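First comes one chain, alone, set out as structure tokens in the form predicted on its own.
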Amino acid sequence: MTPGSEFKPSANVAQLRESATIAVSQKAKALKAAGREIIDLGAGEPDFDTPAFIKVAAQRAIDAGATKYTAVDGILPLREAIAAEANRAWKGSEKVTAAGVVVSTGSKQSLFNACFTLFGPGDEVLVPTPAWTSYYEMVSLARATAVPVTGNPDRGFKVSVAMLEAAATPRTKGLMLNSPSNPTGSVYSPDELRAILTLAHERGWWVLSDEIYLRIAYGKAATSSLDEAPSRDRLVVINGVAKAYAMTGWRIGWSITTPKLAAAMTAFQSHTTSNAATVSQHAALAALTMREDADAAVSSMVAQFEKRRDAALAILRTEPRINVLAPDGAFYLYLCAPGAGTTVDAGAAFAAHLLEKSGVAIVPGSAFYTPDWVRVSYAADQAQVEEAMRRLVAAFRDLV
């Protein structure tokens, strides 16, 4: 090797951690390829197929020639449909318009666009914790500082206004919100959300509200920040079609904000990915505008998720020493690992034991800044979910 030719990452990415959820999924796939029987409950992906009416719309779009570049911020009919959907929630007088919508290659890009455009060196961003692993890394890539604010497990790890106030400093510039939550499945009530959004408004913080799981809620609908925000001036709502419509591979997400910020994010996106895939935009348009078909498909999937959740909880509760949060949304169970409080990174130790000994893949809570916990997805066939829970209970008993 030529001296000095060895690879050394730049300071831009040197501190990045690999996505733990993707790492678990890759290890599970490798074990399957090696002949092991593995039940993978690590991935954050619906196991359902994309609804047929959406696939038909995409095929028609291809036949009609939807194979060229679009505007960077997305095709106008899709942005108008997103704005119309937002206005069903927004109670203010100034309506959301297409000018405030930017369509991106998945909600992950929408979140990164917002972080990179809004935050920079010296800024602090409050992150209610546990939270999706990429939030912390996105803030870091923007050269700002993510500040974990760990919620109370007795309240599903939801944070309060008092917790946020205690963590804030004069450098606080933003707040990440996620309801329903990944990894806990917790859902903020309208009153809780209103109190947090009011605090952020009074302090002048930007709020990035990740609502990708909004339509996956049980018992009653989850509340959007657009329902409760006193103002949209410093609010960025992020959503997409990945979870509710089982369209993870189509890679369509969006942000809803002020036209001025949307223009800045569009300019940034123009130098990274340009527009999201054209045919995928047309598929997303069908998901948002063919409401009767979409509502039926979403309702069917949510009902099956709820059935799996209830079956999984029933099995886990046969072992009273297991502390598991009962989720009100999303499709995850969050439970305290054996050895919590005494074993270093108890969640990682339990996840490794469960995979190697019992053939069940889950995600350690260290990925979400709560190392005593683990995340279990029930986005899998119900029989597999139930078998996995029986194996998990047996493994738990082996270690306590």
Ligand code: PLP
The other form holds:
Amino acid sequence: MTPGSEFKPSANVAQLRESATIAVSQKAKALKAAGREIIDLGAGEPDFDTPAFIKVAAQRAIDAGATKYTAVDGILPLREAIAAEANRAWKGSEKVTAAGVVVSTGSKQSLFNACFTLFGPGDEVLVPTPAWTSYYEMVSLARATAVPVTGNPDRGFKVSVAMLEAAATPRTKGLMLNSPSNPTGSVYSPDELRAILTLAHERGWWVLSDEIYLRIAYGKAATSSLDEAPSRDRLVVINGVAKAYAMTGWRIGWSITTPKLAAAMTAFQSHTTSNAATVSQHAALAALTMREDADAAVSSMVAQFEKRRDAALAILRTEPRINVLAPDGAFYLYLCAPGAGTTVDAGAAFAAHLLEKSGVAIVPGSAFYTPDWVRVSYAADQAQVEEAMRRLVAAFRDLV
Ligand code: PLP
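The form predicted in complex with ligand PLP is what I need now, so please give it after the form predicted on its own.
Time for the whole complex; same chain goes first.
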């Protein structure tokens, strides 16, 4: 092929923005490769290894021949285990069944399946903001319009019913929810969640509830939309093994919804990727069914995340001018960059300064549609997190 030959992206991807989180990670890796000592707090990936019992289950599955295609929507025992988990705290009559579960290649694919199957040209989708960078792009790839609804920073950027009502139009078709949230770490209380889900139910909106951080919560357990929705009728709950079980590379996520929508998403997936990797499905099955081992592994990781969160917050709070949200879940700190409100993209300027001058990689808030802010991941070694926070405080003081 001719180097540099012309390529014009199709209309499908012409508006696509590069994933800022992945861009930061790549820049940090490039600097490391060039010999710089970099503390990378950009990635949203647990630094822990996948628990041993899960790896053993996967090795056994390979030996037993789990090397072929499976059903497009996943192996039945895994879909049954996901349904059983979804019904654990549910007292209503609309129980989830395996027919309402679709297993995919990471929760990212589950979200994409749901957006592409439900939304199209002319539809608007409310996105409480800041939100994970890919929501906006996935809605756009479905040729629908993402409508950012910026929450109140004094409430951890959580949105209220009134804010959603104000942003809604007759074209509103859906709402993205994410609790605990990436990037803020905020967690919606059961009452807050119920109020929002009731509004969505009354308006006939589809709710896509991304619960990938559900098990990573501090103090109190986080609540699933499955347990607070007045009806499970227009609800898609998305989850996966990546974050809670330190299984990012295994690429298993799933959607839980009505059998009708599950069938439509399965048909869509049958033309894109077919089933998620067979051995990974068996690994996920172990994570969901070997409860004692799984609970012990999750508790131990969450306890370590909590320690790091507390240590990082303690250092940041030595500088009273730093406005940092106190997160109740996930593994991110969201803080206001120096120069916020006075420059166009204060978060990007601060992130660039911190990477170049202090060797710390973080993500600019523009990736989450709040350019005055930056996101710090504390899914990294505690001593490194603490050192990075000391450098961040020093850089902040230099710039204010
Ligand atoms: N949803 C949110 C909010 C995330 O932060 C991420 C990953 O960073 C994902 C989904 C994707 O997870 P998975 O690895 O299961 O595709």
